[in-house]
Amino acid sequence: MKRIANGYKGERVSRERFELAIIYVLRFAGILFFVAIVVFPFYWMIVSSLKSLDELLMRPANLALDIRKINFRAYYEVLFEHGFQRYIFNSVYVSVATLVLSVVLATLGGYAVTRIYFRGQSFMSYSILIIYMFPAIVLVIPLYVAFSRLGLRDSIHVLIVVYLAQTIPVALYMLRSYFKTIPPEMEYAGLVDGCSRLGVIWRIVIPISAPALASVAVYTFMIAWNEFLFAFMFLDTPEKFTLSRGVVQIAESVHLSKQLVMAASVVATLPIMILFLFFERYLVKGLTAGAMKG
């Protein structure tokens, strides 16, 4: 009986090991599959942008890259002959302005709905994300008509206002959840020591909320940098184009080669990828910090 029991136990352990091995293999295969889906388009953009035009025309399906034949001519033309330096400046200006205004306004608003009691506080607190539920395509037509009649449509400052309407609701919601985790006693101590409400926010709340503020900053910057629909609808003057709008302008030019389109796409994509990889841990930490009480 003991031998039978030991044999049954060994068979069960072997079966469990086999099942775990199958799970690990499937997990690795799934991760590899999704990584390939994400990495392949960017790899194809880089390879196509570094090849000469003759090689692209002769062998368009060739995904290999000969290091001895790397050609940076497409990047030079994109940056210095097609106005992409101006597009980069416009995107940086719009993204940084959206970031600063979103963080400041969301910090003040999130603190107000968390700590200051007023009539309609609960309704405002839970209706923050209502505007974010509407798809951008639903808002673009009325905004286009309104700004056109006001004569404000072809302006990057109007674009900043639109981006603020997109980013502030989520930023405010994220910060509100984080502010709830801060003990009110710390703020009361600051008020007793002579700080005003703004002093408490500046000296106590902001330093403690650094991870959440970093995640909000990265989120708003990425939204403003990558946004295309409103930039396409509102901007008409090439000198005011952002990067995403500039890439489309190059893609719509029939006399330009695919090589330039790929180089422009890399220029628009690479900075935001580097930014995300550098601040990814702060983004995840900020998004999950207020999960327990939010």
Contents of the next structure:
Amino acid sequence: MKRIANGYKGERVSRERFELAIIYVLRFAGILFFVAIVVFPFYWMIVSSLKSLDELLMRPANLALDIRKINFRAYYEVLFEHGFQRYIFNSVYVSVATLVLSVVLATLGGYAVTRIYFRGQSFMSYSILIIYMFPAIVLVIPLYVAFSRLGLRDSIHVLIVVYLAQTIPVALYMLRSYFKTIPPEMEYAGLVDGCSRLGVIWRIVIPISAPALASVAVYTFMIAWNEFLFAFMFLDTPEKFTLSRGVVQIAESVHLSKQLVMAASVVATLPIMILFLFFERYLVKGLTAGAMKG
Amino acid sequence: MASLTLKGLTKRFGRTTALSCVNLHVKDGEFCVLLGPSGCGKSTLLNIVAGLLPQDEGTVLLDSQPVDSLSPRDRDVAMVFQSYALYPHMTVAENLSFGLRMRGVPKATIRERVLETARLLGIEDLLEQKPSRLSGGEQQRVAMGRALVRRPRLFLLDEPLSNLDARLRDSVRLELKRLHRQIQGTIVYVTHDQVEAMTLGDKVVVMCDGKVHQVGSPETIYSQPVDTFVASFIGSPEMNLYKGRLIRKDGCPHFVGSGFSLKIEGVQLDLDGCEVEVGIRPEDIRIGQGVSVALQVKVEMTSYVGSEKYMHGRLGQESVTVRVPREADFRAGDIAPLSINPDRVHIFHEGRRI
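May I ask for the structure of the form predicted together with its partner chain now, the form predicted alone having been displayed?
Now the full complex is given, and it begins with the chain already shown.
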């Protein structure tokens, strides 16, 4: 009896070890794979941007970077000769405007569909994400035609409107889920204590929702910053280009110089990377907080 | 402090009627308890008084002035919620001062009042803490403090003790009573716990299904329940209730139920032959031969609750609960004589007291 018990136990332990080993190996392989496909292009981009054109042409497959030959010439050209200062300004302008408007509108809208009862409230609440049934490419052509006819197309303000239409649904959805987790009594307490409805939103709902708001802000900023399709279709005048449009402008230019494209890409990517790393904690917290009780 | 009057208050949610034609008057400085099972509309009533919900019909008056068109802010009432609803992003001091700040009270006055209230509730040491760091009892005090500090015209308390554990609840209950003596405030207090209602209330309002069944002092509610709902809801263990018929024998009305009959005095004779219910509280039945009505009970079991002992048995077809002396010793199957004091028998016709 005792022997059987021991044998059984021993078998179980070795099996557990075996499974743990497999999980360990698979996890390691998985991480390695994703690091490779994410980090390698990024590395390639930075390394190439720091080389001179001659070196790139002579040894195009060289992955290594010679520290002594680091060359910031490409960045200088991108910023001061190809108008990227203007593009950076445009991108910041568009992204910040999208962020601010999107957060304000989604806060009010999300609050309305969770707390204020009106005809069609639950329909509104659940149909928020319907816009995502239409791929951007389906929308871009009719919008192109419509804004062209209206004579509004070549404008970064129209671009902001389009970005709002893209970011508000998700922003609203995220905030709605978060607002639902705030007990209504908390707001009743605010009302009885002497706040107006807007006062309750400003003094109670918004401070409590800070993590969700931070993640919505980062999300909308990233969408607006990285967006390419509409910027490419709508903008004609180089002074109005955003960064992503600017990178393509360089890539399409007659004498293609790879180090310039790479430098331009770094300029376009770096801010968003830094922003993301800085706010990553909030982003994850905000995205999952609502999901728990949704 | 103000008096509160409700006239014909009605509230419907879709097809369900949460409140139907509630009339109530709470005097200045009175402690009024709304008592009823969950879902009887007592919290809805409180929310309407606070102005958080609009009523469908009827009027709310504070000091005889209608306040229906006023927002919660302008009604100047304070509310304590079951979940406390403390603002999690503010310290205790900020929680307490929030209502005063919203009303533009000068800073020096705010500081003074917050300190005074904190001292009254014994939470001076917690002022800089965030609510999440506090225990349940401390949170409850802060919630009370947030209402007290404002010195409102009316306090509305929505089951404020139900999230505390049993021992703490007893001590906070007594404290609350003492506090009421001290501040002389008008309080409307909602609970489903009859012990809270009986010990705290100057006036108890028993509600069920959105209707007020009885309004009265705890003594009246207990000793003269107006209908069978109040009779069975108040009192623990429950009142014994028996269905039967009134029949005249030898010129005197008798109650005849399944298995026993009782001689009853002081009943209108026109109810002769009617279906009625009689109610007898466990403490109004005595073991042993008494003055008037003698009955036989078959013992099923006894339950001992420390200060008291109850015997559960059969009276003919019906079950009966009797409070017995603590030293009484019964075994299942014993037959014991019972006597009922006819003055303490409650009689209900079609559910209403007669």
